[in-house]
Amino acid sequence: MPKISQEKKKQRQTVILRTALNLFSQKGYYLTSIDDITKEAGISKGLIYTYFKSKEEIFFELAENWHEFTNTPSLDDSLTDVVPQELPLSEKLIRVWDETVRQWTPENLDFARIKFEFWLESSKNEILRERMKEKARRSLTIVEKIIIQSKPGADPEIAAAFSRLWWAQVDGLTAYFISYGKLPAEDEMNRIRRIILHLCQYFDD
């Protein structure tokens, strides 16, 4: 049997995982099955297991390299260019706000909705809880490096704390997109930026 090209692979693993995505959200991630993604792709599930051991490896997958799909940086990434080392760090963090937000494209929003029905099934599932939980842990680092680079003095537990209240600002938005299927209306969500900035000038004082 002849061996298949390294870019033979990597073009069907992106087919399976193209055709996974919008599977996923059109009917949600619980209702989609190995079956279904096979159907929609024109291969066999056998194919599928050789790439892909599960369906949530297929998630994960999904998850780590959604910018590849999205055309789009990683936040992690597009932030070497827009926060400059001399600003203020409330002008620092208000640019990650900015950022998170200028990345809030339908598609990104679509996927967050998955993100959170795989949330929900982590809570029952300790392997799939603690990869959750390590994205998690790399989201928050973003937003404490920069406290902590550019206040050394600063308290860790306070950035820790900072942190995680800022993206839980980020989920509650999500979340309501996900309920209305749509962001605020811009002069709201003009009002939480300004809010947003209030409590980032925590660490300017």
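Next up, the form predicted in complex with a further copy of the same chain in place of the form predicted alone?
Single chain only below; no partners, no other molecules.
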């Protein structure tokens, strides 16, 4: 007979994860202490251990599902609206890019930062890597699907390769902006966009 309802417990867990995500994003995992998290979350230091068995577990949990604790709409959702079926493939793809870039606000760059932290850790930790795998695959398929839908005859492996390169480019740019600490100027973005458009025409020939 738990004194606290399952629901309440779930809610609190969410608060903890959201708080931890925020702090990890701002200061990084190692510079964020359990004290920081519990204070910010408004609970006592001991209590956090009834929800998570260690600081590492919180990190793992977030590495897997961090997107749930963000206010950013997932790309999946936002894209269904911006990519009408009737457009040519390159047009669809550039819209995906536009949508992605639209989300590069200073606030979201904080979250981008922690994404790299997750990557970094996963590269050192087999278990974490396993747990993050499925997540990674999912975003890859977004672009893949668009390609296959537009060009049903396209080689799925080529679509996959394109998709990987696509996200590589997105993540690489994100990394630059994170490390520079600021977003790119608008005219620079426009120039980049034109090159991306060229890239998107890969399947046109």
